[in-house]
Structure formats: C-alpha cells, structure tokens
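The form predicted alone is given below as one chain in structure tokens.
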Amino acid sequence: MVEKYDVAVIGGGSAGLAALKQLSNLGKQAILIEAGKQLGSKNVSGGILYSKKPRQGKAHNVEDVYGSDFLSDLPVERKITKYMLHSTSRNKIFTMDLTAAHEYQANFGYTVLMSKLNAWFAKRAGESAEQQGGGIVSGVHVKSISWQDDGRAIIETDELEPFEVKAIIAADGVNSEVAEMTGARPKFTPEDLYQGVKVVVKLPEEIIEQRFGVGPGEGAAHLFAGDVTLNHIGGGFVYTNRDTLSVGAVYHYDSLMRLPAEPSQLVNALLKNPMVSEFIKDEVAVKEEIDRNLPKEEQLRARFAVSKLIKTWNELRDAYHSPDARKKLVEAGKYKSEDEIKARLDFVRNELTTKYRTKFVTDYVELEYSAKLVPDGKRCMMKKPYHKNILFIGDAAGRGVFIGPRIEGLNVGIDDAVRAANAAARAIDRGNFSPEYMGQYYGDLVNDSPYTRDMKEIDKDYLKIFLDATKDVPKDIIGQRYGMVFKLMSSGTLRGLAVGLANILGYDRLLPLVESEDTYVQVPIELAEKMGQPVSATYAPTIPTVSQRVAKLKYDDDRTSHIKVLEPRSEFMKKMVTLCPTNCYSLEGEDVTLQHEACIECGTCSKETEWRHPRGEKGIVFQYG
C-alpha cells in the first residue's frame, strides 16, 4: 500500500514552515520532507525578518501564521532600531542614515539565526500538523517525482518508500532540484543571484549594546559600499544579533564572475575595515605553550586545566554581561548576588593569568562561516510559480527583493507560503489540483502580492526616503552622470513623472545604469575621500584562512558526493576554483577536479555541474544559521 498525503511541502526552510502551518491552520493534511536532520540545520541567512504593513495590497507576515506565540516567544536576536549605510575608502568613512527607510512599511525587522528561528518554527508547524493527520519528517531527501494518469504524484526519495499526493508546494530553495527535475524552470544564471559569505562573531550582550549605542532587545544594522566591494557590484553589512554580529558581504554573481574574487577575500576585506574593526573586537585569552621539559602527563594535565579555565571565564564572562543570565545565576543559587559572579570572574582570570601564563588580547572571535547563493526577485521571479500540481515559494521561485539597500528575503518567502497554501486548500476543497485551477489561481496570489509589486516597480515613496538622506551631499560630488538624476529627483512633481517613465520603461532598462561599478564603489569612495572621517582601528583582526573555518564547522559525512563535474575544461568551471567558499575545487592541468567534503552546500557551482542536495542527515550542520 502507497501512502497518501493531501500536500508534501519539499524543504524545511522558514517557507517550507510557513506553509506547513498554514495549510494546518485551514484544517489540511500535510507532511514536509527535509533533508536535514536538525530542521534550520541547512539554512543560512543574513538576516533580517521584516513584517510589513503595505500601503496597496496585504502582506502575510509571520505573526500571521504564527499567531500570538511569535510575539510572545520572540525566537528572533533584536529589533532593528538603527539603519546606517557607510561609505568607505580605506580609513575613512561618510554615514547616511536609514532608519526611515528601514522603517518604510514595517511593523518590525528583527535580526535572525536561521538554526534557532528555524527550529522554533518547526515545533509549532509540526504539531499543528500533527493534528491533521501530518507532520514532519527529517533526514529525507527527494530524488524523484512522477505523476499517475489521475494527475497525482509520486514522490521517491532516498530514505522512504514512495508515497503519493495531491499537490506539492516546493521550497527547495534557490537551487531547487523540484525545478530542475520536473523541468519548471531552467537553473538560474549568474546574471540572476547574488552570492552571500558571512561569518558570526562571538560578542557579548551588553558589549554589543554600549558600543552600537541601542538598549537592551535592540539592534542596529550597517551596510558598507566602497573600497570593502573590492570592485564588484554589492556590498557588507553588520547586524547586531543577541550575543553575536553577523557579518558579511552580498555581491552579485555576474560581478563576480566578471573580477573573480574568493568569497573569504571578500568578507576578510570588510573585517579588516577599520570601523568594522572596532565594532568586532573584544577580551581573547590566548594560552601559551606548555612547557615542554615537564613530564608528558604534566604537560596534559596542564592543558586540559587551561583548556577549562578558558571554558569556564568565557561562559561567565558572557553570563555576566547578560541582565537575564545573571539574574537564573543568582536564582538558581549558584552565585549569592551579581558582585559574587563578577568576584568568580576575577579570580579565574587571574588563575589564568598567573598560574598559566594565558595572554588576553585585543581581537575578535568567529564562530561559524557560510555562504549561499540569494536571488534577485528583480530579474529571475518565475512568471509563472506553478508546473502541473507545483507551487514554487520563496528562493525556489526565484523571489527576492533587492533595490539598493532594500534587501528582503525572509517575508517574501513567508507571504509566498501562506498564498500557496490556500491556493492548495481551495483545490483540496474542490478537488481539483490542475494548473489551471490550482496553478493559475496561486499565480493570481502571488501577482497581487505587494513583493511581487516591489521586484516590477519602483516605489517613489520608498525612493523620496532615501533621497531625503541624501540630502546633505552636495550633488557635484555624485558625479555628472548622476547629479542631474539627483536633482531632478529632489522635486516631488518631478520625481513623480520619472518614477512613473522609469516604471513604463522597466527595471530591465534601467538596471545597468542602477547597478553599475559607480553606484556601488567609485560613488560611495569619492563620497568616502570628500565628506567622510577617519577612523582607526586599534588592533589587527586575526582573521583565520578557509581551512580553519571549515575545521569549525560541523558535517555528517557521506562519502557519496553530491556534485558531478560535466565539463572540467568549461572557463566556468575554471572560476570555481575561486569562486568556491571553501575551496573545494582546484585546477589539476587542464582539469578541475572537485573534493566535496568541506562543501556547504551554497550552490554556487551548480549551474554547470549535476548539483544535488546531500542525502537525508548528510553534509553541512550550522550551528547558527
């Protein structure tokens, strides 16, 4: 007997959960099959998750499918409260400021970790659809889908045995093997993503809110363009999580196709950025060697005390420097009053110091590296979402907003699964899964959606915002090409008739001249050189190679790649040897040959090789997200 389902949601992402829920809060059976074993194990973000208020059209936020427990629980880092873009060049730096921007149509942005979002997420999906008869099942990978006369599917995975449904709501991601292996859509090229690399940092809660100046549950967001671009169309960004920063940098694929540059390089370079320099460092212990004429066990007992004494003053020291943590200390009895822990503090620094001969120093401490590929909603959104009894949401259907600073993933991906998921609970209710009834209606949703508004037209309100922050900048700096632009725009009436000839026009046209080399380096550098301030670092951030960040990170390994080299010889394939994070190519002759073992499974080499998602439980684990 084949199993049957109403609705397989493919992928364990924050939209593959967002439908689930959904579907489950109109009374519908579903199951999501994810190929993680730990769900967010596998999911990387920035990250910002916006709930927005439009002014034209609904936005289906996550307090929406999640009700009250979202506001109450809050699994998210901090509330952004303060928005800056920076523009470099080396130790200089000019500063806009766009909170109001930030702020456009949002009820409230909070930073994220994908892992512990993520697993809040899949507690509430998986119980509410437990209910209805589904659930979650992890460690299980897709590796075919088939349709029988009737129209309905059969899905094989790896793990399980077949089983049948209705309908399928694919949230595969950018990379969707759904897409590719039902012929939905071609993969999408370097011309339509962007690729991300962003590294966390360790940093304690109360050091995070004095140094960028925000109260306790807020946070503030950075963005960098400039000299840190290395010359390619993107830049960084700093966002302030609860007891770490993410940082990283965002750059469009075909830039970087063009000027290949190693993704570490990139990050490296904002890290090394004097202002980002400062915000990321903090106390380091280092240990000093052992002395090695003391016996073998003397040399080991020493190591392994030093070893837990670092432990121990880290994990106080960060308990400390949080109002909650110190508060469970003293309630939980371990420690009489706060001047107690601060006491426990001091005397195991000074163990440490005077026992051991530990170092402390100015630097900084990474904690996790990744990557993945985001796309641009702008250029790739699939016109049509659907293929047979298909859905596609979020990153799967090629849906992002990208518009200079604006940069929104997470709510799109979101409002794609709840219009998915009543599109597939209407053709449960009547029965028919077709295209064009099921298909052409979650079309219809998601054409009314304002995101999908957003990736066509340029919003002149939202554009008003950010030129009122420009406002100070004198337009000969901007450059002839631009000035005139600026000034024209600057008129309201003015503003008014060129947004509306730009939006006739379209963004194919306008976006060589938006997203060009000037507006994201030479522009923000001469406003850098004419405008901005110095700034110094105090230190030089040790900043660890490729191979010791991916000795950090986590892997259940399968011997089995994922990956098939087709064309070893191809000029793209030759770029991986850059291009890949964590260098998991290299050039043998003529050839490039793949070791697949450190991959993290970012995709970026996938549009010319046979990509595949690691089989359930198996490849990259983040801890973060």
Second form
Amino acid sequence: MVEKYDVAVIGGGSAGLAALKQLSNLGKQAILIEAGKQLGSKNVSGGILYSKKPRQGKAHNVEDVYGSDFLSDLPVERKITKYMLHSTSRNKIFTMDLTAAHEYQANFGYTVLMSKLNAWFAKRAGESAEQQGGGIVSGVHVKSISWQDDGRAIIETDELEPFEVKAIIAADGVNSEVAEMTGARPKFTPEDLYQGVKVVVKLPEEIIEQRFGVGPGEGAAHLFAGDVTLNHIGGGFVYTNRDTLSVGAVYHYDSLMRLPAEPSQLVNALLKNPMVSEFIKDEVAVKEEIDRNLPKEEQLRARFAVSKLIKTWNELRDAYHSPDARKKLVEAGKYKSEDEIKARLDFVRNELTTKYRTKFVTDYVELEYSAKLVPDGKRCMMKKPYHKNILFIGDAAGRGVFIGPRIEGLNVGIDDAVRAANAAARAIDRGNFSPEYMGQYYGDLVNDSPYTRDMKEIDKDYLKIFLDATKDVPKDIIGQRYGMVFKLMSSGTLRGLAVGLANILGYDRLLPLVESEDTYVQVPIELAEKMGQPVSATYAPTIPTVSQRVAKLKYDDDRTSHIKVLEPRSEFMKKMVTLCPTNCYSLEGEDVTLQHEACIECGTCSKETEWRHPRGEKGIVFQYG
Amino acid sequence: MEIKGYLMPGNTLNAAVIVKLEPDFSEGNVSYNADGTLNRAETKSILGPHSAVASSAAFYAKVRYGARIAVTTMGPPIADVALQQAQVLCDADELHLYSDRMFAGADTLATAEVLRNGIAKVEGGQLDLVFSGHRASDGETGQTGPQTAWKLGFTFLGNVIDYDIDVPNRMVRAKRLISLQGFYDVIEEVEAPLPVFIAIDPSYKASFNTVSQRLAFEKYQKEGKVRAQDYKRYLKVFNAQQLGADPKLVGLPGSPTIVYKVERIPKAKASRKAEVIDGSSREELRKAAAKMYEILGGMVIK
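So the form predicted alone is up there; where is the form predicted together with its partner chain?
So here's everything in the complex, that chain up top.
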C-alpha cells in the first residue's frame, strides 16, 4: 500500500522550511524531503536575511512565519547597521555610505550562516509539522515524479518506497531537479545567473566590533567594485558575523563566460585588496620545524604538545574576546576572574614562544570555502511558477531581487513559501489541486508580492538613495556615461517621468546599459583614482590554494558521480575547467573530464551536463554555509 | 493528531533489552595495569557496544510496530548510566536496574537467573521480544543471552542481522548470519512464533524505507533524547528480595564457573617487512613514489 500525504515540500532550505512551517501554522499536514543528512548542511548564502515593510503590498517576513521565537532566539549573526560601498583601484579606495539603501523599507537585515540558521528553522518547522501528522524526512533524494489518473503525484526517491501526495511545493533551489524532470522550465542560462563564491574567515568577536566600529550584536556590510572585479560585472563583499567574516565575490555568469576567470581567483583578488586584507587580519600561531636531532620520541611528544597548546591558545583567545564566553568560563568555575583567563592566555603564548619557538604572525584564517549560483529574478523568474500540482518557490522558481548592490534571495524565498503554503492550504480545503485552481491562485499571490514588483519595475525612491549618495561625485565621471539618465534623475518631477519611460522600455533594454562593465568596473576605477584615499596593508595574506580549500571541506563521498558530462568537447565544457570553483574539471587531450569528489554542488556546470544532486546524505556537508 | 501509518491500532508488542555496563575500550579512555589486566578504576564505563546494537534493534520494533520498550541490566548502582545511554538509542519507556550485593561474583548462569526474574516483572510478564547483544566486550563469552532465553523458555534466535514481525499473526521472520558446512557468511531466514529472544549480530543496521517510518524514527529519536535527560523518572531499581530471586541461584553461590587464572596471549610474530624511507631528500621521495607505483601496479592514478 502506498503511503499518502497531503503536501510534500521538496528541499529543506530556508524557503522549503518556511513552507512547511506555514502549512503547519495553518493546521495542514505536510512532509519535507531533504537530501542532506542534517538540515542546512547543503545551503550557502552571502548572506543577509532581511525583513521588509514595503509601502505597497505586504511582505511575509521570517518573524511572521516563526513568530516572536525568532526575535528572541535570533539564530542569526549580527544586525547590519553600516552598509558601505567601496570603489577600488590598486591601493586607492573611494567610499560611499549606502546605509540608507540598506535600511530602505527594511525592518532589519541580519547577517546569517545557513548551517546554523536552517538547523534552527528545521527544529521549529519540524516540531510544528509533527503535530499535524507530518514532519521532516532528511537524507532522501527525490528521483522522479509521476501522476496518476486522479491527478495525484507519486514521488519516487533513491532511498524510500514511493509515496503519494496531493500537492508538491518545489523548493529544491536554483538547480531544481523538480523543474527539470517535470519540464516546468528550462535550465537557467549563464545570462540568468550570478555565481557567488565565499570564504568564511575566523576573527574573534570583540576584534570584529573594534575593527568595524560596531557595537555588540551589530555588524557592518562592505561592498566592493572596481579593479577587484578583474573586469567582470558584479562585485565583492565583506560581511561581519558573530565571530567570523563572510568574504565573497558575486559575478554575472555571462560575464564570466566572456572572460573566464577562476572563481577562487576572484575571491583572492578581494582578499588581496589592502582594505580587505586589513579587515581579515588576525594573530596566527605558526608551528616551527621540530628539531630533528632530538630523539624520535621527544620529537613526537613536542609535536603533540605544540598542537595541543595552539588549540588551547586559539580556543581560549576566542573565549577571551567574547563577553558571553568569558562570563561562562568564570561562572563554570574554570577561572576565578577574567584577568585569570588573560593570565592563562599569556602563559600559553609564552610557553609556545619560549619552549617550542612557535611564531605569532599577522595573517588570516580561512574556515570554509563555498559557492552557489544566484538567480537574477528580473531575468529568469518563472512567469507561471507552477506546473500541474507543483508550486515553485524561491531559487527553484528563479526568484531573487538583484538591483545594483541589493541582492536578496532568503526573504524572497520565505515570502514565496508563505504564498505557496496559503495556496496549498486553500486547495486542501476545497479538495482541488488543479493548476487552474491551486496553481493560478498561487501565481496571482506571487504577482502581488512586492518582490515581484522589484523584479519587474524600477523603484524610483530606491534609485534616489543612490543619487543622493553620489551627490558629491564630480559630474564629469558619471556624466560621461550616464549624463542623460543622471540629469533626468536628479530632478524630482523628471525622475518620475524618466522611471516611467524606463519601465515602458523594460528591464530587457535597460540592463545592457546599467548592468555593464562601465558600472561595475570602469566608473568605480575612475572614482577611486580621482577621489579615492590611499589605503595600505601591513602584511600580505597567505591565501590557500583551491586544493587546500577543498581539503578543509567535509564530504560524504558517493563513489559514483552525480554529474555526467554529455559533450566533453564543447566550448561550454572547456570553460568549466576554469569556472568550476573546486577545479573538478580538467582537460585531457581534447576531452574535458570530471572528477566529482570535490564537487560542492553549486551547479555552475549544470547547463551542459546531466546534473543531479547526490543521493541522500551524500556529497558536501557545509559547516557554516 | 497522530501520524498516519506507523502506529498500529491496538499495539500489543512489548519488548525488553538486556544491556551491560562495560569498560570503554576506545582509545584514550582505556587504562591497563602493569600486568596487562584492565585497570577498572581508571577506565570509564559506558554502555557496551553490543548492548548499543541491541538497543537500536529494539528501537526498530518501536518505530515499525510501536512496541513498548524496557531496558534492563544487572549491575552496581552506577550501571544506571548504561540504561540512560540505551534510552537515548531506543526511547525506552522503562528502565530496570537489578542491583544487590548478593548478585556480586555472578557468572553468566547466575546473571541469567537474575535477568529472568527481572524480565518476568516487565509488563506483568507479557513480553513478546527480548533483545541482547552478541556478547560483552569485557567478558566475550556470549553466554548470558542464550542462557536467559533458555531460562525464560523463549525461542532463541542468535546472530540476527534483520527481522520483521507479522503482528496480527504474532510471527517473527529473521535473517541470521551463520556459517554452514564450511561456508562463512551464509544468511539463513527463519520464522518463529512470539515470544522470541533475539541476540543481535554486531553487523545489524536498521533501515527505515518508508516516509512514515522515517517520521516515526525522527519523532522517537527526539523523544528518547528528551527522556534520557530525565532518565531517573523511568528508572526502577530492584534488589534480590524485590525480584524474588533464589539466593542459591544468584551471585557467587549460583555460579558454577570459577576463573582461577588469566593468561596473556603471546604476541604473534609479525611477518611483514618494513623499510624506513627518510623523506628528507627528493631522491628518497622518488624511491617511495616508485615503491607505491610498483604496488599499485595496474591501477590508474589521476
């Protein structure tokens, strides 16, 4: 007998989990199927999670879905209070304060790490779903979907017996297999996508606050354009988390196709920028070669002792620079006072320097390397985000807001999730899951979303914030390129007219003008050269290679590959040798060959390969995300 | 509202698991005396690895058939740690500790006698399934399970790697890993009417392959963790009198086995030859690479 459920949510990212939670909030039974063993272990974000209060329409925010629990528990990193845009050229940087743009129609914006955030969402959503006879099933990968005569869907997986559902919410991300296997939409093209690469850098809590000039719990976002882009459309970012930094580069995939650059090099260009180098710098212990003249046992003993001391020093130092951790250590009776922690820390450091000749240098520490594709909603959002009894949400529906520095996906996914859950709940009440009844209704709800408007139209109030931020910039730099636009935009009445005109033209025709190398590369470089302040770094960061970065990642390796190369000699595949963030592809003679072991499932190569997510529990396991 | 599918209407299965508190033989935790015997004072004690497998086998009955589970052990008062750790694994509804100075010095037979008395107290003696591990990691005899089964008069199924229960017909179908006529690793499938005593094979791994089983698994797993935090609420301690144990059959008096001497097993002679290659120069490294290449032979290395 086939098991039957009302709704299956496929994919346990923040969108899928919000759909599960909302359905449970409405008293409906739903199950969520996630391929990763731990919820959140396959998710990556830049990332900032916003809560919005648009002037028109309503956004369904994270706190609406999870209740006040979210605001009291705050499974997030820091509340962004500073938002800066830097134009770079060599050692010169011109800075604009865009905090007003960040705060535009926002309740808040928190930096987040997906592994922690989604684990929190999963706990709440899972508990609510259980009460409605549903729940989360992890470590299961959906293989196929078929339909019975009565319209109900049969879901087959790699791990479980098939089961039947009345409705499906597809939340399986930008590389949605559900979309592909059902033919709901074609695969996204490089034109539709941005590729993001990120490294998480370790930095003690209070050092972050000191360095970025923010209070406890507060954070800063720094964006970069100019020569750090290596001539690509897009930019870099540095976000502060509680005791880490997220340093990343997001580039239009199309511009990477035109001028192939290794994703890791794009992130490295950012790390090497003097301002970023100074942001990430920290005190790092470097082991000294052990004296080989010592007896073998003595060498071994020294090696263990040094490793242990360095570990102690690192942990204690992190604790010492964190008010909470400091307090906990004293309360637990491990130390009598905070001074005693400091004394112990100095002792360990001294021990290392004098006894084991360990050096303490200025450098930085990377914890995790990751990558993800980001759909540009204005180019690729599904016009009809449904197919039969499947509703597509978030990245799977190609929905994300991309306007200059404004890149939003998490809040869009959560908003979509609520709308899809509402549509599914209504369908359950009526017993009608047809595309005409459920799908269309969801389509209408999505059309009402303020985010959909942002994917279709220019918001002139948001634009004005930019114009205000650039008011000190000499007209000749901007005027050369955007003279006409600038003139129109700087006057209140004409701005309305200009935006109206632009909206009639549509994004299609405007994008080549605005999202251009001029905007992201030449103008910033010129700005930095003419108006920037010189910035210098006090050291050169030791940047790990791709293989060193991959070696640090955690995988549950599946011996058979989840990706099949279809055209080993195509131009596209040849570019993958450069564009794969973890160098999975190499050229052997004429053919491009794949070694899947290092794959971090970003989907960069998906367009011309047979691309599947690995079987349940297999593949990459992100610790930060 | 209950989850559809996995909770059988009119659940009738009652299961017990017998576990043992054993020294933690994992690296860094175990400590030996100068004569090579175990230093019990310095070695931490935990739920034995085979007991853990038995607990997860019982958990399968809970997830699949909604069985009620009691975990039982004979041991000193500190053995409640083993019960707590077992509860995490199987979400036990009851924990029974049989503890009395009178039980000291018991061999397998005397232990089985205590367990028999104890198990008769579980669910008013209405038991369908009893699970035990394959053996203990400190005793290694593998006798306590079968002897308890014999005393209980239950059908004994040893080396079980998989089982399912036909609840309405009260039949167990089990796969046993055995050797037969010189062939190792033969899987024998047997059927037996309840009640049965299952000694679980170390290679046992539960698999849950429907959505409802996975949901139940998640639910009970969470419940087990929560319960184990407050395990004393589920704990009942019985002494010899409360068990109604016959003093002649338990402890030292009930133990026919006498261990009079333990000998160290002589170390086997190593047959392999090791050559030390000092990795300091390129030439030496090349030698090592050549050796690896020679050994890996036909394998393609990319």
